[in-house]
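Only one chain comes next, encoded as structure tokens, the form predicted alone.
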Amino acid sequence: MPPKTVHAVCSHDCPDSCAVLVTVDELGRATRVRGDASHPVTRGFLCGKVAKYLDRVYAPDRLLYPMRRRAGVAKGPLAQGREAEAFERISWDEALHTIAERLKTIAEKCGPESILPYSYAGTIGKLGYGSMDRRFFHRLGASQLDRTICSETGGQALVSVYGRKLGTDTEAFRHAKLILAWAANIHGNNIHLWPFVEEARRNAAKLVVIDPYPTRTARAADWYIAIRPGTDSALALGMMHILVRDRLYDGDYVERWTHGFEKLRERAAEYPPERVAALTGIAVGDVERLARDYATTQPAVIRLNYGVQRSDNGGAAVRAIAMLPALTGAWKHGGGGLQLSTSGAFRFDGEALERPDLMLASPLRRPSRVVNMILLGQALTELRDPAVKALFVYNSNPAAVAPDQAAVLRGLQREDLFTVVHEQFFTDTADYADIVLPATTFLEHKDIQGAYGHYYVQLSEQAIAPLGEARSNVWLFGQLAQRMGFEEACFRESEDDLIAQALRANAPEKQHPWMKGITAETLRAAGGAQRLQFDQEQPGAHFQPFAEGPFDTPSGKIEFYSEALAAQGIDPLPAFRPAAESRHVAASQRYPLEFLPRKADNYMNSTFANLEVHQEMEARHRDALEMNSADAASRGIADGDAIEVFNDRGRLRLKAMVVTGAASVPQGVVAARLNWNKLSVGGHNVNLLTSQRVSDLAGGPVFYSVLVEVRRVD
């Protein structure tokens, strides 16, 4: 074949989405991965770990066979390198055979819902992310899995006040002239974002970010605020007791389209600067400069991620923060307001999609239990009624990265437990199953994707053919549903007609108007990328989504009081409230240090872990625990001493990183880094030390609110 230029699109779980464009040479091999120029965002440009995309695609390890544990085996870690000796290879023939034995008699035994299906994002593409894979875990009766490990908190508490999930336009950011990035790492993992950043800076826009860690974007700020973790919304509302004090609030704004506003104003009279200071670390000062810069620079745009969240207070946090351009009216001008995800844009078709119908033709007949993904290590070690006997994961690395890791990886180690691992490489979690499939990666297969990022649909095509013999999400479980004897027509329909279901295409007339006109045929006639069809968008314009009402909330306005979280026994105001783990509860003195476990920096969560130019770029945070000097100094510890850290679940082996100066995270916070647990000293990573406690709405996790000590080891 004559070489060719594919449009694909990056599908790890990134705002970004980036186009991509594949070149693949006369003998179908990809020889090159690079953004492509002419979409509005990408710009031309990919992120570190997408432009290096071909030693993932091609790496020598690369999973590319079924494999089956060899009898005798006992399920465990094993060492990168040595999983031949633990798993032989058969055929997909023999592993769907096996699998579909497995889940018929488990079912029959033990009832369907001891299946528990376990994924999320590897993929964000619509196909991959949830269609085939959903319809068969349905029409099986399996248990459903709530799937609140990264953003459920967050996105829940942005519709509590808002309706809908969406957010400032990107390409308007080059208008503000007042970035506040809270809790956003926007050079480290949100890339093609900082472009529109500096834009407006050199057009005279300050850069304020408000972190507990001094990432990237902390470092090239204007002004960084450390915060002290969990106490975001106080100092959210701290915010709105200046605004209202000094009448620095959008009156016109919040008479029109704004409901609770006088509930709003009598809970931020709790919240003084001085209040404020003590709770956040952040000098009074500090506080009454950022809320006055805030209320009278226009535009300005906070760009809120979704580490607010991944607190016991997560929910109402974001509630607070999101209140803030509702209160300023910051939502009029171009180039204002917020962005955390504008996902909710996107009105794919995922009723037609994921097939919830299906569970009514189950043998339960009705909808299957659900079982919050944060709490796998309960669901493997304490589950009854029925335990759960069989875990399918595909599109996340549990072993890795669910919290609680000893009560997960003693569920995983259960001989009674049939585990199957749909993956691309011997993961953590790989190492505890007993079938092993190779799976695809974006190059390899098509998808349909929206973003949280930004406003286009794209079209990723299949650039090059799977290689060995991966299989993509689609293919798998469109082939097990017909070896356990699923007759429905569903389940042979092929990614095409997944993608025209998903768009609606097949049936126009219910397009939402966004969405108007968007096919397979007219994303490939656009290069691969459309933009949504915003109605009041006019040409060379922004989306400007809550410049005016009515929205999608039960009052039809912005939401400052929520009477339907009031009836779900939610408080429907934000507040501030310590984290059962966290220096304002005095039971905590025993573990006096708030500890981070922050995903690196050159990785994807877990993603990218295991590829040497990735951990090269992480070699001197690998293994290292980030101290502040005088912590440090208080417990004898030096740069490079060896050290332990511990809490009552657990304790890790790592090295000291003492930081002084503008690097350093705040006295009483330290800090590491997300690794594989094969790849870390000891055999575990950092979510050893976090706990399955849920936070105070959708029941997502608490990662960052963790107290521990460290002492120096020999």
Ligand SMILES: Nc1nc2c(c(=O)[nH]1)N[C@H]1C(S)=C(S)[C@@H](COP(=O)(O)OP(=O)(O)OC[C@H]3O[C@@H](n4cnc5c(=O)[nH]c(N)nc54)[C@H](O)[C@@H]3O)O[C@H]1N2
Contents of the next structure:
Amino acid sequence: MPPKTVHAVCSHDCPDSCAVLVTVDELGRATRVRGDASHPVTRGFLCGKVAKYLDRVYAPDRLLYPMRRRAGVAKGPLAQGREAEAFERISWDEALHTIAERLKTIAEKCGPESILPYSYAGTIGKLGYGSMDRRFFHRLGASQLDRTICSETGGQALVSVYGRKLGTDTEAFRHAKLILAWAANIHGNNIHLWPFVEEARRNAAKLVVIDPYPTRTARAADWYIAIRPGTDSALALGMMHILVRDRLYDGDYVERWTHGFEKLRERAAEYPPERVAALTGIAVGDVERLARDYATTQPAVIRLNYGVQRSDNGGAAVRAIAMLPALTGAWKHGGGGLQLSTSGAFRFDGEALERPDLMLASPLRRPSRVVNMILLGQALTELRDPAVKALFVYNSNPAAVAPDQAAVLRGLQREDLFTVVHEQFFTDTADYADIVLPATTFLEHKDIQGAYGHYYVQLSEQAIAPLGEARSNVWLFGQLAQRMGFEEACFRESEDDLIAQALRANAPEKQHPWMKGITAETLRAAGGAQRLQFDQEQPGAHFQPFAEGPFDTPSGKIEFYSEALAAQGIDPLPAFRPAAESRHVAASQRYPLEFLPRKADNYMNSTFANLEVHQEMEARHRDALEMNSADAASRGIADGDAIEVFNDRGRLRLKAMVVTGAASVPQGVVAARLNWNKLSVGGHNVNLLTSQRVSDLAGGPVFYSVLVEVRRVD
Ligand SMILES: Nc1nc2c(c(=O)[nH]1)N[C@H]1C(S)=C(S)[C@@H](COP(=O)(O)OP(=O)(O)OC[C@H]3O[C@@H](n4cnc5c(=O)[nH]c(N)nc54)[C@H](O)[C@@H]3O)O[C@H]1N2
Ligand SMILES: Nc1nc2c(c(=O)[nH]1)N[C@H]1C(S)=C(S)[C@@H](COP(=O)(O)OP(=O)(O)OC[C@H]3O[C@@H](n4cnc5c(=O)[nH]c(N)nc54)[C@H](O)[C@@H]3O)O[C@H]1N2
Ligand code: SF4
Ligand SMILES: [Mo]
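Now the other one: the form predicted in complex with the named molecule, given that the block above is the form predicted alone.
Now the complete complex, all chains and molecules, led by this one.
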């Protein structure tokens, strides 16, 4: 084979969905990965995590063969490299046979709903994220999983206001004159937006960051506003208060395109700057200045990210922030508006991929019950009728990323729970498996992908043969379906068939105008990526959603007031409500510090945490709790001291990292980062302290509403 360059797409759960060029040598080995310079958002560079991707693909501890737990070995944490003491290698044939027989028996004895699939966004490729797997579990009649762990609260909030998850075009940020990075760690989580921010700043734009944590983005800003966690709804309502009071809103846009302004005006009246200052910790003068700057600078754009919605009141907060550009009419100005997600622009055929109709062919003959993924701890320890008897994990590492870890691990430890884990590495979750199966990386399988941070569809070609006996998600669930005796033809379809279905390539008349004519062939001819074909788009112009209606909401307008939410018993207007665990609630004052259990800048949730190069980049923050010097001093804690961080759910052993000056967390706030449990000092990561409470909308998690206390240990 001659050497070649293959267009793949980074499939990690990141807004940027980078175009990756993989160099493959004559032996079929990938020798280099780089960002595609011809992709307008990737612009020829990759983040620090994926620039070192070959260290992941070819890591000596990649999981390469199916394995089975040895008889008599209890479930639980295994030291890295010692997995062979607990697991023995088996063939794929035996693995598939064992799994199929166990699932059949469990479905017959306890009902198919006692089987729970558990997956999230290990890959966001359309096929790998949800296609053959969903078909398989639908046909089986397994419980459905409500995938709430990341963005459902904010996503549904945005949809309640605008009807669709669209946002300002990433490439249009260069035209903005004011950029608010609101809970948006651009340097850490969304680095391909940064060059557009820099370009705007070269043209005199100002960058304002609103975040309780002093991220690198915050430190690079023109103005950094350290807000108290969970109080963003108050700030946004306070800004509205000022916009209305000083008549700084766009009356014409509001009149034409919005619904419920009068009611919103009354609600905003309850948030005078003094009250907002007391709630948010931001000075009255700063609230005033922020509102005025925002309303009087055009184009103004908000890069809202998902940090604000990981809180009890997160849905209301996202709704309130999302309403700001509708009040000022910022959507009318090229480069103005707001971006939370662009994913609603990609009109793939999800039903064809996932086939929810197959539930009617299951033994239940009806849609099966739905389990909220963030309540995994409860599902494994308390759920009945039926209790969960089998757990099938892929694309996720719940032992590390799910909240209320003690409950999750108690569940995973059950010897009567049959657990399968399909993975690239021996994760914390794999330690609790009965059967472990090896998964491919995005270099080793084919897929099709949209994005949530730009507007390009991309084809991800398979660059190299799977390592060892690694197999893709599509292959695995297709094979299992055969073993279960599922006869529907859809279980024998290839990755190419699925890609064609996702694009509706065989039914052009059903293609959405934005995806018209896009097929695997046109994508290939275009070098792997094609921009969505927005109808209102002039050549060279940017996509400007929401400049005018009609909107996909029940009223056809932007909804300040939502009857649909009212019908669900949810406040139809945004409001500030304190999180159950916050400094605003007296009952929880026993734990006085607000805890931010953050994502690591150099890992992707728990992914990459086991790789040495990534650990080196993250070294300063590993096993560290960032504290303000005042909070440290009042507890007799010095930088580097061994400490314990605790609340009713658990105790973590960390070391104090006392930072002073601009890089310090605010007083009253402490922060630590996600890691694998078994690579953490005390055997647990930050999720030991997080709770299974759900947010105000869509049952999302409240990772960032956690109270703790800290003490020095000797
Ligand atoms: N390097 C890296 N990149 C990633 C990931 C990763 O783990 N590492 N994860 C990926 C994933 S899964 C996602 S969903 C995306 C998006 O990820 P985001 O949801 O944007 O990431 P977070 O870091 O959770 O939150 C963004 C910022 O919100 C801040 N924040 C927390 N609470 C509040 C609050 O109450 N108010 C305000 N104003 N800010 C708050 C946090 O301090 C953080 O800096 O990023 C992806 N990219
Ligand atoms: N404390 C705290 N907890 C959090 C967060 C936080 O900010 N703080 N963030 C939350 C958020 S936003 C999210 S999205 C979740 C993320 O939670 P998860 O979706 O569980 O994300 P990862 O930890 O990245 O784990 C993904 C796993 O999928 C595997 N994988 C990758 N590709 C494939 C594939 O093709 N096939 C298979 N079978 N496996 C694959 C990877 O090896 C990896 O172990 O975590 C949440 N948990
Ligand atoms: S993780 Fe994000 S920034 Fe990094 S290569 Fe993948 S898509 Fe690009
Ligand atoms: Mo996420």
